[in-house]
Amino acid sequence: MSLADTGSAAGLRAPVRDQLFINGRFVDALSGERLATLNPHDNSPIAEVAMASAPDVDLAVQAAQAAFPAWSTRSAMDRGRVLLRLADLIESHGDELARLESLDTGHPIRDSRGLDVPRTAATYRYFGGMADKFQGEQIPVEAGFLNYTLREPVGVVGQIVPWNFPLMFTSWKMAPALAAGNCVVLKPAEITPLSALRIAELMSEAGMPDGVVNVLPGLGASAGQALAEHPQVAKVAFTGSTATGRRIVQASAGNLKKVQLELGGKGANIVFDDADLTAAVNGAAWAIFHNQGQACIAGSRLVLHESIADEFLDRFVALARSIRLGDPLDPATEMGPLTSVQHRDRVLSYVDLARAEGATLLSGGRSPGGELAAGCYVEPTIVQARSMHDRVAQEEVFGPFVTVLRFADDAQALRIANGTEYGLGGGLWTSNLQRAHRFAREMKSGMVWLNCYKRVNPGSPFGGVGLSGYGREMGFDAMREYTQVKSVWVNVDAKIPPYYPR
């Protein structure tokens, strides 16, 4: 029985699933190993969750392999119906899922309820509807032959999701894979596994056959490594750090499995002198402080035209200082805690680094005291760097930490925007339409937002270039990532021999 069953996890109204989900059943890890998942608001325990290792991964892969023939050949419409029923269940259990996500991750309940749950349901609904609409093509070839393509599922897919948006990212990974006819072994982050386990339970309720989806909380060095190396896993999809992405590529080499990586980012958010400053200030705050800055697409480099920089920063600092930190289950909270003590300390270490590099701390830079002292809180932090080459302007902090840089002209702004090894997302604020579209072309980034930031949609491709990874989530591109193309040639003219005549 989980700790939440005994009432020790305030705010939950239903038991927490704390076992592995393999072949349609919740089971203990073979090793018996467990790890506490903590409430980052006060670091109190929520549950002791089973931790998978290589033998558990093997059992899950075998279950998925056994389920694959029936699931992959089931009509696309039927597969879609299961995902559509799941979307309905997510919405009907929305309050429960939102509270679970906020308790486990620190997301403010206003965001979990208003963004994470609706986006999760929308993703399953989008791919549920796409399942019977994703098709092959007929290729115009020489007379006498018909050439067409089939889109076929790759097989058993290993998926590894991070701790910053665990509920939403499970849908980004699983929905297209399942719609395309694959079976899944998903490893949620060991510190935020609860919403993924609850989704697994709802999948069974929606009619997902046993073995099609398996969910294994576990450490990256054991469960994650075993999944990336497993010879019967045809593809591994990973969201997380660039360093771990490199290790997954190496581990995948044994059977040359397909790899899809959505890695780090250092998004440039550029404000030109002709921008609507009110919109840009509010948008910049959303870009970096939403989810405590724990987002790969965060606008963590604020790049300001020198003529408006001082006025912009006056407004931006005032807004940052007004953000209400607090218990994520309080509807009035605008920014909750970071997800773990270790990550809080890592983010704060960049404040020390900024000072060492000669940067100017404009706001924040510390953990609040008082009733929040026991939690993983960091104040919204704004640092003005000396150079675009400073480490705080190059490395992903992954917290409520924004680095300010100034520019004099468009050419310098573009150099700064493209001046890191990352290329996930970036944005710009301007009323000049020609400039906007030119920067959209010239920014080395998988996504560009014009006069907005961090917009996502199930139909819009999501992914990056450079050290931000390769492959795309969402939309038709995601379905292509989870299928392989087979080309079929048919001789339709009996007069054309399919061989050398003798």
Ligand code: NAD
The other form holds:
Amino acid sequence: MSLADTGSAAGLRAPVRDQLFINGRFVDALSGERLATLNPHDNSPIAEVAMASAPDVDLAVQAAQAAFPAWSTRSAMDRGRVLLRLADLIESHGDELARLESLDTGHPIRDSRGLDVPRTAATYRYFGGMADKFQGEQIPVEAGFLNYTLREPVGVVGQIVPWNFPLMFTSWKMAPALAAGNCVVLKPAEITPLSALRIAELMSEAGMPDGVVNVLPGLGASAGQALAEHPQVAKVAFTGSTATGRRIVQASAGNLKKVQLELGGKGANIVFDDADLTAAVNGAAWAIFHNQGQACIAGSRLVLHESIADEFLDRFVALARSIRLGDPLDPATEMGPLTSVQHRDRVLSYVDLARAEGATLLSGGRSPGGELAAGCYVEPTIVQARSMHDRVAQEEVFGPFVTVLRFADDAQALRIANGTEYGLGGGLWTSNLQRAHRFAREMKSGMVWLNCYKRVNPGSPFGGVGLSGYGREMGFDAMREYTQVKSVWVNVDAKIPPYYPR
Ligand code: NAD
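Having seen the form predicted on its own, please provide the structure of the form predicted together with nicotinamide-adenine-dinucleotide.
Below is the entire complex, every chain and molecule, led by the chain shown above.
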């Protein structure tokens, strides 16, 4: 068992797991290759982690395949019990997990402690409780027959997650898959592998049988691609960019895998002239600046009624400028660094694009200097675009970068809201109940928030339409995604006349 020795030096209280987790054991990659994971606060190395490639993926898939018959036929209540124990372990190791997540991703510790860890525990607990409540149906067919459905796990599931919420997204993927009786091979993002490896270890402690859960850090183009192509993987569930989502669909074609895609977004956050402006200003800041804007559901288009736009922007800019940037491990920090240098530079390139497109920079647009110069920081950035068709109003920036657009009436607000190829989440602030519900119906998106933004809960379906992907995480929908339905016909007392009487 190998442990990186850099953990405590980097602000952790326990050493980090730095190997692949296959068949209940931590092992090195067959190639011996490793990849470094960095602290985005100052780009110092946290650990070097074993890097999986196709042969490791194959070993993990074989382990998962071997574990499937026993796990899938174990009583649903027993499967749930393992997840419930895991939820307790996550809570009792909450501080350690929060620090690990903050170090690896840059999430402010107050969020890792206050949101990521409790939401992760809640997800495992919800699906632990769900395991024995998700059931088939009896269908009222013609007399003499009984027809019922079985909900069966699909088999070995490949799961690929991004770097923006690694701890939480690992729970969103693994909890329903395991509750439904599947076995899992999960590939965390190459730049944030640490929390998923620790969860794998806690899974064992919670009583998860060997092989049911396998975690393989590695590059997308090699390990990720191998998982998406693998002929014994029955389903691949992916969260990440739309471009990679397309590659996953192509890679899945060989054995016609089930595919579930949670992709990018360009959420519209609409503020009407009858809104509670104080709530809307705060809600808009949360919508875009939480997690440095690295959220698929970020409210990255701020759509303002022209009559309140100036007052709103005065207050919004003042709030954005007051957000405390700093070391993620400092409890006073409100905004941390972006998760990598490459991503910081990509976000900053959109500031140049905004200028080139004639947008007005209202705030931010730079990396802060001083103590934070060595890290991946970007100031909260607000630009006012000239047109809803500009690239800054269409493309996902995935950073603390919000594009302001103005509207004159409801019809124009709706045109703007629905005017992208994405359709993940969007919100509106208004005191007009009829308008709120009308927009909820008419907005082309998987989620709509009325007088709030970015609410998530393990019971509430999460996913998108259009280029934001298909399938739903969370709730009963997630259990449906991770099972296939079988229809069983029983002749109870029907007399079937012969079709070919002889
Ligand atoms: P990405 O697509 O580059 O990477 C996501 C994951 O896919 C990583 O684990 C990566 O290693 C892997 N990957 C890359 N190439 C692959 C390939 N060819 N085959 C298989 N796997 C491959 O995305 P990112 O930049 O890491 O994440 C940000 C994106 O994720 C944004 O677009 C964001 O909107 C999206 N996202 C969506 C949701 C959602 O629920 N809809 C949630 C969070 C993030």
